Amino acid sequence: MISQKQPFLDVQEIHTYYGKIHALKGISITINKGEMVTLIGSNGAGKTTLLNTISGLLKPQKGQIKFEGTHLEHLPAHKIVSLGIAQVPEGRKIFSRLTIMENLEMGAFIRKGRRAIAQDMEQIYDLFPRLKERRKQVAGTLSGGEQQMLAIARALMTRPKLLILDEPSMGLAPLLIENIFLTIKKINQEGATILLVEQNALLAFNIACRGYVLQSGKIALEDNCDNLSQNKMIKELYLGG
């Protein structure tokens, strides 16, 4: 992995609250250049809120976020990606009613340049064949797995630098998951950042490099992920003991 001096992600202190509800408290995270970060938790832990929040989705009452040295804290979502940060949602979120070549074109709103953005198009339809297969297909009528390939491709079509999945396997086959997992590991392999949010701790040790465990809106355990896979909290929590 590329290393640097400042990390390309630097979450610094964030305090983030519903209403009166205090969902993250003083939550720091940092992300390298060309890393894939994974965080791991409990229902309820706060993982979707922090990915919110450095989207813009959410605003933070306390804290910074730094991309490449940029503050991301008082930014509207849509300037955050244009700045090159896309986030796959939990529960994939895909324009049921359109196609997945219009979900596709609709990554590319922000983008310029009709001949880059159908080179780009190709080169979804080489990671995803399935896609290509059923572009004209109306994405409301595809799978589970079909939607969730879509929902990372629409991203992968703003051209990101960092790239956040929010639980990607959930109601997902296990030959599906696996599918998934392979291609997400090969996005990063090939210069994507990402910032992995996985139910499953075993999938997400295996493809990331780094981890954080949040617990109750803290971070409760930060470490690579071979010695997060050995942790015993951890195996008694996650991994099934």
Contents of the next structure:
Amino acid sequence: MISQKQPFLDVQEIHTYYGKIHALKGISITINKGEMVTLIGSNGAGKTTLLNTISGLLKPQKGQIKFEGTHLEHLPAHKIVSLGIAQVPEGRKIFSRLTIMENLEMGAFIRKGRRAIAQDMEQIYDLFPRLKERRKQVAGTLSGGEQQMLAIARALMTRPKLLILDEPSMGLAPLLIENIFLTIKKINQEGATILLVEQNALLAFNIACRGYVLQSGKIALEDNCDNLSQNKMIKELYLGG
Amino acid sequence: MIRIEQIFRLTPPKKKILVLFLLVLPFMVGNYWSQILGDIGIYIILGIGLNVVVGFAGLLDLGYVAFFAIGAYGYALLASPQFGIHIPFWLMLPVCIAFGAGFGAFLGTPVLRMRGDYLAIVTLGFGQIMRITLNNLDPLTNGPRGLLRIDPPKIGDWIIDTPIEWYYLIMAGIFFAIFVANRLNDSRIGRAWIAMREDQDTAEIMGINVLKYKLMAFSIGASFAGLGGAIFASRQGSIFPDNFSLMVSINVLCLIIIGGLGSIPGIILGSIILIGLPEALRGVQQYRMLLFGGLLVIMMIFRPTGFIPSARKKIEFKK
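What I would like now is the form predicted together with the partner chain, since the data block earlier showed the form predicted on its own; can you produce it?
Entire complex below, previous chain first.
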């Protein structure tokens, strides 16, 4: 099924610095179209740095990033969005003083065609009925889980080909996490390629098909999720024995 | 609590009464007060412009006076005996607006990469540089001796030179400025500004070119000052570098804050309070700074969102 030509997203040997800190030390990952790939690692391993480098908020010192054959490493973040990469940032970063509807409209900022946007909004409300009930409410008044849903919904409004999620389970109750992960799976099944960053490795392996393990700025392991969840080192480090 | 904003939330018949009131007002108050209303009016135009930068886009600009000076000197140089050039006022209005916008973009390009406090300090410096340059660029600006006998606007043979005539012209300028500002706020550009104000990085990953929209705010804001400057120069008949001191920037910023950041009725009220009040109480003028300071402190305690905050700012402040 997976095309043998070029990968959908191709990150080659990138080095990114935070000031003088060498945060990513030559990272390569690839994602094929339609896949859900997860990236796990402990705090400070460089997960968010990698995501921000892909989405253009940080610039790599060396290496290249190609998305559908287009080089991303020198493009500003706002251009990368219009190529079809949407990011759900860590800590959600919703526009807390705008209403839910206004947040979704911000997601559609790069798009033209009111009718298509309105249709997408309806679809998103079907996916997240809670958001529809509260669409006129100010987003800051939502619960953590609802805010996470809104952040995902807002990213979907850009009509992404690749959706990048940065720790969607952070700070949420287990029941909500399960709910959100089911939704992510559904989004993937409907055709979007997904890069999921998680600390909660067990959950991530459950829904993703391939995984990378990031350790202090380097890829330590790459395998399919079944193998990864059986891996001894991973069991010790990330799955709690 | 007294709801000042209700006074401004007008139904259509009230709107007609207001327009009628504004039309007959100069005849009711006479020349002296019409002159002061004109002063207030110019500050309203400046306030609406700076509000685009500070209130809409959330960029603290302390050198706004520089663009006011560009408009005023731009007009004065091209419509006075200084070089013997006499381009008509009506033609110069769009030119001065363009001067303001152009200088806004020119200054904004290097400066807008900075955030918050740094931006405030650099713009503050630019405002000062502008005044000092006008003072020293003698061959062009006549230095501290200023530019004199600047042309008044003419309609056919009719020269606009009485305070009452000026009142109407400035009023037209205000309505134009309000119209443009409202349209901007409701537009796609306005939405980009809101997102930027909330969170720059998130705006960027929504596909908003933050630098471009900042530059637009800066440049559009400056164009209002260009308009105000042209009106000011033509109305005064003579301008001097000292007309463009730091105090102008501070005054405009104060009137926006007192009125309610982001709200146009607030700017109008703020101008009336800040510019009109000291004129009305001439004896108090010496204590004007004291009053400003006191008023600002009292405001921050009792009405931190200003007298008439915009609906959105009210929400923003609660969080």
